[in-house]
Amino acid sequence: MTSPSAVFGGLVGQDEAIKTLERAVRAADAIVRGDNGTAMTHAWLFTGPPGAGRSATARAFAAALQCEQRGCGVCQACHTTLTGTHADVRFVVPDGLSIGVGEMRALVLRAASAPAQGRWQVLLVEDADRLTEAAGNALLKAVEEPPPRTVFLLCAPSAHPDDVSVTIRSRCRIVPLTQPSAEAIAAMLGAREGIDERTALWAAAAAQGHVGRARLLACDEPSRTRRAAVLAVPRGLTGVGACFDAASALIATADAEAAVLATDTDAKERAALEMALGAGGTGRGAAGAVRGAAGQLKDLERRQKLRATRVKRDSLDRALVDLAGFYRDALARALGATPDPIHVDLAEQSAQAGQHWGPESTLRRLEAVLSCRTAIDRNVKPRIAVEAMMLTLWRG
């Protein structure tokens, strides 16, 4: 028999959060069934490190709210919510590096209406830390006075004011998600993907708590190849020219990964829009409809280009996290510490590097990688930031 909370079964290492959400789902179910004495929070903030499953948790919660069985995982309400097609669940995922006020106002307005098919209107913002100030203010007005059957679900790395404004945070119930342990991720890979224990443990450690990244490393050969190329950087920095070559290669690797992720999605979006606009039609007015669709297709291309920029930044950041892991392992050995290495397959190389460089020089290298991440997050051109990092990694 399917568990009432089956939609939460895909989450890894989030037992406390699941208990909190299950209690909320029971309260929400009571409200729908007419229990006016029950109350439920209408605004939720899911926080946690990358890969902990913020958006997956929020999506599962949305499905449980819409489900008459409180999250069975198999009914139409669960299926359409989890796949992003439920009429009463609005998903806000930034196409570019931020979420603008126009998009947020339109979505808030729609979320304020009564549910058309489901039990609740749900507005799920997957990257609330990317809201512009104006978009945040638009959302705040709705969160302050929520309609009776509307729930706001926000996802952000933390509840810090740099990620979510204090006023929005104060009106949300915070659900902190923890970084899953390598053992928990490895167990998931074995149970769901059939990965052998040794490979699963390696992928879980290398992914540094990022569930999706661990799955890619365990199951996708090109992902492992790209990781190997990134981790070959430290031993390839033999001079100034090599630094610039390595910077170009690192950016190219991130671009290639982003292209793989975007190509299929872009093609499907364009085909779906063309079909909706009547492409291929032969009846009266078909030619005019196609001409009229040019503006919408151009707008789609603009949004896809913005999304490509964001995906490239995210791919580059994952590469930098892998590189930081190598220098962390080297620093630990330089200091004589013996924690479990992040990159088990490169433990000997990182140990030798740490002993050769010494603690201070290794720490400068690690700080250079972290500074590069910060610079890119502040919109420094990636190539400039990466080239500066490579020169510091070489000099030490």
The other form holds:
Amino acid sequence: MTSPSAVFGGLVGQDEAIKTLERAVRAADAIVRGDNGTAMTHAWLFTGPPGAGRSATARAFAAALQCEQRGCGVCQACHTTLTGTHADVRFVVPDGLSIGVGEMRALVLRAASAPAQGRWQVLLVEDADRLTEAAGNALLKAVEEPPPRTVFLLCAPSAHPDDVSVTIRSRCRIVPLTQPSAEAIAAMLGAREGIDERTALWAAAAAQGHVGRARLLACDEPSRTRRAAVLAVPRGLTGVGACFDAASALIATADAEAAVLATDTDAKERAALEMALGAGGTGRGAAGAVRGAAGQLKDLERRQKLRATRVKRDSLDRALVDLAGFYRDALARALGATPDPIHVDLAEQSAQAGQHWGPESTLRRLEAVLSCRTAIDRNVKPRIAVEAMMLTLWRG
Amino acid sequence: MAVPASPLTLVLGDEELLASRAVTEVLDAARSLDPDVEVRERAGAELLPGELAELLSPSLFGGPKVLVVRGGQDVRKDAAAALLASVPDLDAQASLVVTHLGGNKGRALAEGLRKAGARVMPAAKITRPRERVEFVRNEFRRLGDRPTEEVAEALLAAVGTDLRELVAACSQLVADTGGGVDAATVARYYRGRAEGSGFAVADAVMVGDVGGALEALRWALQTGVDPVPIADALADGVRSVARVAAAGRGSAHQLASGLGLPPWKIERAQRQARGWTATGLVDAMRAAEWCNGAVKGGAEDRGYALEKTVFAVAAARASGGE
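After the form predicted alone, can we look at the form predicted together with the partner chain?
Expanding to the full complex; the earlier chain stays at the top.
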């Protein structure tokens, strides 16, 4: 046994999974050298709650597979894989709400080719739960009969049939990631970001096991402000009018987040694409080239729109998860239980609220938040879903 | 008509019927002055600068001329310049009518003619319900009948908003009955509704009129309105009433800026808010939310989901959410 590979050092609280992956990396190394390695598999499914580091783990594993030293974290192969530019590693990161079959077919075709650098051809699908049914079937064809040096890495919240179809799941080795403990996240924040212990513990608890969210809460002021605004909602619901105002504010925040992204990224992307297609050029044929590019620009706009929808939904979802945390704390106190609160800084308020409402009413409120998430997922207009939720939160 | 024809007329607007009526009116006026008036027509896009002088100059035997340019927005730049340059030469013997859609395209010509002192005849699309009612009543008056407002509204509900169809319906009714058209006549000639909308459903259900709401819903579904906008309209109805009721008393204009709603919508919501309790509105909004999910694939039968929601909202109003 050697010391853990450096690429896995960035993961928080996933010791079991890392052990499995390191055995696989050693076996993969043996295969590349021409020996037998039985611990390696051609398809992997990383499952775990959001923020546990599914895609980070998959990326690290991909880097370790490409690395001559089994994941040193500094060589060119590790570096390029981690930054997403390695020639033999394809990343599928959906911008929109789903991954379509056309995209998947193209990727599967590429994955069938031999690795250009002699080690492994890796196809990494983040959010495999967003594969459409047809896209899943296209992927299944490849996973069923994989080329010798191709590895499929899929990430999904769980191995439940709702997330990943049973046919794909049965051909994958499942690597379950656990929700990292608040202490582990806090320790990571202290060690890597230099956050003081109190803030780190607060952020880790408030993020409910989501490493990236904890980092944002600890380091990013706007994120903290947004969270504070969301958590002020339960106190602010004094009447029907206030409910609608709170709903409008929540929707407006989500829209603003999408708008920021739009101004930052969309224009730049468009300019880059126009440049690539020959806009601004002079001389014979330059105007014709730009005219022919209209279709591609339209396609870019369509993708940007899909991404904006996704950003809005994600922003709303974060707010709803924070709210659910508050009502969960309140419910725990209403039932007389004393688990560690999610929102440490609002523990007193949630306790008071829980005692005031009583368990049944608090549970109804918690249910309202959760059913709002489901409703938005089912394509109910977010504004209507959030308004109905706010009204239920007010009445109890 | 003995009105002396103004030598330059601009018909501005995108309602085809009104535009062609305006042109006819000008031509009739010209003919009433001189039955032998010579009328030349050109499509705007085909107008050439060189032929203008020929089109507008008096003929060998004298007699007035009218040039009608249809589609002034499509007139090419050089032809537009020539057209504007010919304006000072116009007189009772040579007059010009230009129709223009009123959009941004070819705006320079429209502005130029207006500045040159053209008589502007508006022919814009009628969008407001009040103006449509007025249009129908005027149409009846042209035919020598004097109907009430209800008659006009009934005809609008039955025939729809297409002006040509409305005009045809008016002349048919007057021709068949010989005048004195009333609501009963309209009902005898036209059963059914041409257009349904989700807002009609929402308006009815928010005042507790279940029968009216169901009828409006059936009409809307029957005439091909998608269930999704109907569901949105239901949610919008509940939302407006809830927000206006929560805002308390006050004039619509005072509340308008605070609520971000137009005054007419606030006034309507204020009327509808009578009979609602806060908890009833909570139930109604939840029903609307359920409906929104149901029409987007959550329910087997979207029409049934809408009906169920109409009943649920009405029940929420009746019970006050208890």
